[in-house]
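Have a look below at one chain only, the form predicted on its own, in structure tokens format.
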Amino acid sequence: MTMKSNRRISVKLERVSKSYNGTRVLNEVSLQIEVGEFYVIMGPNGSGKSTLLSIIAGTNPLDSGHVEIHGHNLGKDDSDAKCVIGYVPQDNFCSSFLTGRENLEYFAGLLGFSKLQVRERIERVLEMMQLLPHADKRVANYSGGMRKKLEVATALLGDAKVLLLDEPSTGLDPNVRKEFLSLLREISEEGTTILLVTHIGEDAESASKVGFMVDGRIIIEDSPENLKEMACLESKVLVDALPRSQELLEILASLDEDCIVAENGESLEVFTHSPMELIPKIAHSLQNAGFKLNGIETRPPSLEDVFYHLTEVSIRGEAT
């Protein structure tokens, strides 16, 4: 006897490609989302995110494979399946010369709702967004973090069944990032489907799923927690100490046979899988050795870490 699976499927892509001038891009992506899930795609730039995340909003026509989206097959069923899709791509889209109302305004208009059915759906999204306050305030005197939510509510006009989102939190501080993820979150467990891609490990931390992508391929998917723990990541240990030297690099690797050292802005982070024994071991060993140590502290690995340890590649510090 066959069991039914009670799974729904938002978005589903079976072995889908591109390329440009000869370069391949994406290469066989599969991927399957489901309805109300929190999907983000993590990834350095130039690893093909935004190139599929386009191509699954229907504005980049893929070489091979196939997309569907809520059932609709995208490039068969465009307009069905475009009915459905919210895209916020990277790059600001709302007028600054404008209120967010207005701007709101405007793409309803686009969308052909009735003045009627305008008003209501702004006041709702604007009330989601937590944009009220600020409805008849122009643009331009947005912060960075309002400016995003403005362009997600535009996403959200047309009862957008799949919300794209490519690298939204991109230049908001670390607190604004919280509270705009926070709100993402909040949206999905209403139902709406979330595909975020980035290269910023604290956007993938509110995900239910993540999946990491290098060269063109997402090589491996699951839950946050669950890809932590198959990474077996320690606790690491952070380090700041001067004067920053190659003998610094090499005293602090050299402690333990299993220390990985990496530079991370005005520290340094031991990776260990022993860290609370190493840290009187990195105190001692530079204090002898002439060092000015400021301040030693332990932290659990983010998915950065994570990402770096089971794809051995670089999320930080890459040109766009």
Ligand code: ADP
Second form
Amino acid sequence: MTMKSNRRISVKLERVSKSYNGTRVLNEVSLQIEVGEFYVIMGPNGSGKSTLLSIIAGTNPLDSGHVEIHGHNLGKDDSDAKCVIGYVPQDNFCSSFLTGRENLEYFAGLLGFSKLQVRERIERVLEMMQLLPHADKRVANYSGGMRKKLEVATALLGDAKVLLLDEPSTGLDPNVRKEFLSLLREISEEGTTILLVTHIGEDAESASKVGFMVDGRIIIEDSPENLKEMACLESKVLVDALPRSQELLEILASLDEDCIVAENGESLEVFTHSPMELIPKIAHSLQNAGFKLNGIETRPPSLEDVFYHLTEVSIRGEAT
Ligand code: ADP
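Could you output the structure for the form predicted in complex with adenosine-5'-diphosphate (ADP), given that the previous block was the form predicted on its own?
All chains and molecules follow, beginning with the one already shown.
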């Protein structure tokens, strides 16, 4: 056993790099995550998130750099490091033919606990993930959210101190996603460190810290609140007007010299400091220019907006 070098640091990465077939996917990533933190790495598909997570989980070797989990060095005290990690990769790994409890019994068996310990631990993780009422149903009949909770439950069986989650909310509908994320937040508040990687902005809203990843580097990190402040995006006005044209964009951009106009699917987004002054101006100018205004509404900026404005890279339009 290695002595903990710093009690408060749960996951520490120093200049971690990784290439596949000569292409660099991780570029000297350094990171420190404190015990009990809910840290979310947000980035577009292909930016290296899964690779980073699998390296921390010890299932993928790094090329250079250093990883320490609760004071245990990966590459030196691997079995100690792996003992404190619970890893939930992207692909489903629980059997649909078994019940939730049977799946947990199978994984607990692999961990080598006694029968009594297995029973106690299974009850505990089922309760933590609010799955007790569904424990004896076959996983084939679980919803997507229940299946994901079961996978997190299996990762928690061995008293994980660090939970690594790869895109866990993909495919969950917004309400289920919200409930799932607040459950994760509770687990982190009870002292388990959570590192979650995602390309979905909502996943990062409940985080204590968010790192933005682009091309194998974490280029900025802070709390969601501070990141929003940093991006200086106070308010967003969504404009649904036809026909879509360059002239429409130019009119919107001309109404407020500090505003930023962006296209997002059906709507145009105008980021502004003064939405209430801007809205009547938009309605008036578009009508005068002969555009059909179908709708106009204000929304707070999302972390996806913040990501785009701070990195100039869009994480939108990715498959969810
Ligand atoms: P993300 O999780 O952000 O989508 P990944 O870590 O999965 O990113 O992938 C980063 C890049 O590395 C992608 O271009 C991907 O195609 C490539 N990649 C991932 N795993 C492998 C592998 N085992 N062999 C070769 N290339 C890979």
